[in-house]
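The chain that follows stands alone, in the form predicted on its own, written as structure tokens.
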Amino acid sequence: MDDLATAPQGPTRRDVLKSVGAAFVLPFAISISPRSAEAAAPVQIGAFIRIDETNTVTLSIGSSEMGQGIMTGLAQLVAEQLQINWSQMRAEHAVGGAGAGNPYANPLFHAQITGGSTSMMGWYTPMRTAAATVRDMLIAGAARQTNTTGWRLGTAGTVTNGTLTLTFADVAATAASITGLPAPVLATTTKFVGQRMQRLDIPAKVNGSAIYGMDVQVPGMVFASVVHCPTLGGTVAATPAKPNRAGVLGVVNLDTAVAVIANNTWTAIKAARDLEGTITWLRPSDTTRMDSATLAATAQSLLTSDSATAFVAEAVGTPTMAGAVKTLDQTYRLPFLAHACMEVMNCTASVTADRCEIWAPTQGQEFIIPAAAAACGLTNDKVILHTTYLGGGFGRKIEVDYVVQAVRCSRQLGVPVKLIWSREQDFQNDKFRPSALIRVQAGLDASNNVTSVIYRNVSPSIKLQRGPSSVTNPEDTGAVAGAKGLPYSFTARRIEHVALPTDIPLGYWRSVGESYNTFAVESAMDELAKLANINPLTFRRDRLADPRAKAVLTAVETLSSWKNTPPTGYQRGVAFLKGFGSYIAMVAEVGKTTAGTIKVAKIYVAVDCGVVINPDQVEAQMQGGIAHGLAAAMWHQATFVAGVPQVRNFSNYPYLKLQSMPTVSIKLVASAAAPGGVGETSVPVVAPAVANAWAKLTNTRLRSLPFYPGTTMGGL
């Protein structure tokens, strides 16, 4: 308490945001470990770029770095405009912000959140413009400082007039006061953009100096872990007694959970486990809306009901199966999913009478600040949010529940609290990706044109669950994305969503609606190709007019040797997606294991994501998405019995072992289009590509995910 009370107090959010338009400001500390003593204060030029006396350029970004490489990608945009050496470039998380006027808000959302594979899409032009503006300010600053003309950008962080050369550091303070310059001309060179630059975050992650949420250390902090009600939606009936274990300091009633406070994390987690089964809970009286069997029956009824309230997301013509020469009518099933981040939910908070300081691995700064302010009775400007590195996010860390718990604990105890969930609590108290039951009806004419498509998705609505009861449009990112606005030439179509009522807490999962709609769409396209007796890759390409869409299918056809006979015992399946501003085509080469189960040997990917900033990062995201999507397709599901989640750990939610990862070949299709997203693009196409290959290999069509439910770690 004494250490905390006498610790130096940093700037408030309001102080930081006021500096955006300032000419010259002192640096704001947003790293967790203090910077070494500096001979001179770095110069902040605008909101994003800081230049220190060593001529190092540091970029502050509002997007969260969770392994996707956005720090490096945005830094490449800046380095291209400034033409500095890559060794001079640094990047860090900016201070968290919320509301109007936050310079770190994603321009696409007008909010500081990271999701939807939008960081590069949102910041590509604004960040280049910001860097080019700083470049012109530095040039103008040199002219003003020396009272000479003819200045231009030099190399390695310099400006020159041919006679005199100055470093950025030499002129930064003067440059920061320059105003009224015309709009900058953006450099179009490719010294950095399009190059395989080394990632800026990797050295710290390799040497162990990188700070994730779980690494945060604050003087005087105590440690907490939580126990939630085993039944979703339950609340604490009474605060339990402190567990009788050495090192336990107390308990905090969090209404929907109990936090155990201890002198270290492991003691807190063990003591929290001691409490399991001893706390008296007020459980929901009706859990039928949180029971997998009941929900499946309800979804099946809604799938075929003529009286169900359906939101029609897209309607073109009057689709009907009457008169079709060949018809398809199939149902595809997908489960609830957990996020399973390698870094469990955690947060460190320090609340005093007039200040709330938070260190968190978060994708949702926009949401955390007002939620924390409400939890500790302060105004938003009194909340200081430090974003750490994220050990995986996948949409889960856009939520605020774990942060609010840490804030409430600190407020009640009067000391900093580092709160970490156990793995079991993390799995069982997720914000689950909705399940989906999807019916696809389609008709072909005598020329094998798709004349009609009737598509119904029955799935829980995230928007409806979180929004007001007056919401009339339950469609959200997780309902028809990947089914609405398809580039295929369907003559008439109706795409609709029926909300499945549930009290299971819902959340956004990597690739969101595309993660299930693409499985249904691309499986159905394969089944239609078989009805038409047409090569499934050709069937798709011939029903596409978009040249970028056709190009990725042609590229993956060549890359995978599609026209050649597969190796004995193997078959190839294809899937396509236009989504997240990008185009992707994937071919899976599939055989059988000795046990007769699916063996994915090779995966070929062609992706057009517009201008490629860093080829290495695009390829890494394709590979990571394939690993994520394949594990989900093979094994992942979250089931519920009377409101009790059945998934508890990786033991019944297995990930790929090294020997199960297929060989991946990637073709980046050249494009001059604006950058699209890559973090989620490969995830949705894995399951249909594998299912389509398996159907060719075995003549057995898999229409339900996962392919092998109930698998435990060490099984398949």
Second form
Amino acid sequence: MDDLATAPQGPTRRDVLKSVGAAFVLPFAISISPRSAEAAAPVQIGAFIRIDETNTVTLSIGSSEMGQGIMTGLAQLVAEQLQINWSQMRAEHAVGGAGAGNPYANPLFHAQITGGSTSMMGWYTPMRTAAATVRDMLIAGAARQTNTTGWRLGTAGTVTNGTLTLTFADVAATAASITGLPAPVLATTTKFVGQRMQRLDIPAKVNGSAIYGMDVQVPGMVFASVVHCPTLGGTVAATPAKPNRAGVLGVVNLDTAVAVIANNTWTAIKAARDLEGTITWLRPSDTTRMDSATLAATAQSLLTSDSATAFVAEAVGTPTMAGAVKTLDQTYRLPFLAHACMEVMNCTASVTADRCEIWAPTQGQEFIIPAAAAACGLTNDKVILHTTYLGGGFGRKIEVDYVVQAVRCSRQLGVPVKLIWSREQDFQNDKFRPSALIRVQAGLDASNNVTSVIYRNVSPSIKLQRGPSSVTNPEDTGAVAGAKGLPYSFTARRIEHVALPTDIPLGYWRSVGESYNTFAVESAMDELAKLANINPLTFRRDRLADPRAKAVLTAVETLSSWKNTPPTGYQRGVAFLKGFGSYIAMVAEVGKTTAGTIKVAKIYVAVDCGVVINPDQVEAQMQGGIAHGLAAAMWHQATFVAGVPQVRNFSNYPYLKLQSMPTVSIKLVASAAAPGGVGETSVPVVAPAVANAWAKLTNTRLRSLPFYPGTTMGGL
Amino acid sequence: MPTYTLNVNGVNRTVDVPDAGMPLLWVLRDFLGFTGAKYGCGIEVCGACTVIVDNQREHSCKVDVSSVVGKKIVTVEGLSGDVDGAKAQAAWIANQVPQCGFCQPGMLTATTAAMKAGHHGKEIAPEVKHICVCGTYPRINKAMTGL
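Given the form predicted on its own above, what does the protein look like in the form predicted together with the partner chain?
Starting with the chain above, the whole complex follows.
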């Protein structure tokens, strides 16, 4: 999801690439907390670490905790450098920032966003460096405070000189003023790193005390819910009258929506629903670019058009099917998708003449702050952004739409406003994962080498839609992620993206480009293996040179007993991905239900994500990504009729249930490489692994997702 | 404005509610400050709003507040005071179940209600048809086997 960085005001992909490997400068405007005059006040040392009188160490993070466990992972890095006890460790979201000098910006992006499975990639070295610097400051602080020498780190949050031992809390205030230390030496012990540390956020998440955006309570706040035009892109023609319902306080015209203000959430949602059908909207005059059937026809014509303006993302040699011994020419089809975060879009804002305070479940602090400031006519520094826990993000909560709505309501009303979308509004006003229609042409020579690949992906471009648009440079690296730079030994290749013109609002969906390209690539690889009459796992491995890529295939071969005959009535399919800085190979073991539909019994996954910080959390992301990817593969599609989104609730966008979850077996392949991402890695390989198994089982090749479109929950 | 006395997590609480038809979910969240139960779908599909009423699981987004007067309401915030609820919470922690955690109050209350109905171990899962978009299902299934 590196393409995330092309969202408005974000750095470009090139900036991101430039920054990788750049020296990290510790953001040390040394600050002591305002209450430090009191003897027992917590002491802030640098931007990230605070030590209180009980010797608890609290880490402030810029990444958003949306379930991926980043709070815990980063805390493990800190605990390792400080050699404290895990019970002393806490973590929290830092107050958000934006622009230059924000210490909480992901060092990969120089922007405070959480996406692209990059949090651990970005912070692995900077966070350890920051913690080791604090460690050295604490040691130096002890020396200064006692006017003695020979201090070193002790255990359980202490420093010692052999005769005297002081707690971090004892020396924190002095330590915070230490400057001019040499670059720290990073501890390489593994007391925490690589261990199955319990997540810091789980106790609050099982006792109901965890605060999500929806749970924020601010004194004096009122409640709002919204109704958008049923046709995407419509605007309010005339502000409607306040609905006649007890508890309704007023309405706010938000241009693209009307907010109903009430003295509780339920009344706001009900009253917003009352307004549906009564508001006069200015609807877009032409909705053909927001109509599934029309878009499908346009995509089909662009798939084969010679005159289509294609972005050639990769060109190696001159691919041609002319001299091939065997050829493949198949088309793969993927739908638009919704995010369906369990927690609907919501935000609480309190705007006064000179200040805008926001509480939001957000992945996009970098974008929210300038957007909110602009909505209030304030400068960025007047926006105070509190990040809550996120009830799912998946890329949806990097957007600013719902935040700006809350800010505008509060500004207009002069009181704090908690704004919550109904589930129906959430589904209908998503930023949808682009559809994709992908043609793969490939040729094999007499030795079954893949000599030529011509790949054309026709899909709406997120980047073009949100600009800056440039027809002379229509590069959309996200649209070809998972197709460009494949590690397979294709002799000649041309990878093209043709932007499908659409006005459907587009967004980043967990695993972005890989979420569609990997289905085409890994389905096609299986079809080529069949043409070559070679075992599909071996076929892949023999066309990979990278030892890490080969190793995950070998690991999943062993884990899944690939070489052994599957149980009667079942077959296995494999898929592979190098992406998000990691390598993954997945095997699906698939049979039939009594109704004859797909039954996914077992999933085996081998992943090399570099240095593992917390094996339990890598496994959690594998499990979760499989559930997410499998539900999408089986059932999910967002369709549109003349600009009107057809999905309204979970009733026609089903998810797995406890009993339909396949058994998952995971092998973490040991690696000393720098950490890769795990939040998205497992999602893209699920659909092709299942389709490949199904093809083996039934001799029927499924090239279109979802496998069971519509409202029924076929299969599993 | 009707006034109701509700027994939530063992304590009687009197609340003025603007509408007798208001669902329990919003009374708990907006008027009593129990934000553990979540709004997820509003149509009894996702299960995030589940609470326990007289030992039965209920979708609080569809239960009128007026219908639960005099009944014992337990939310996720009250599970630690319940033998079965505390066991479920401990199993969730031992198995490191939650990711984003938003659906877990519903999962935990429904699990506790299933236990009270005499279901144990693998019998619990069929009773809990909730949605977890993060996909914590393998760990929930594992946590349930010990209950």
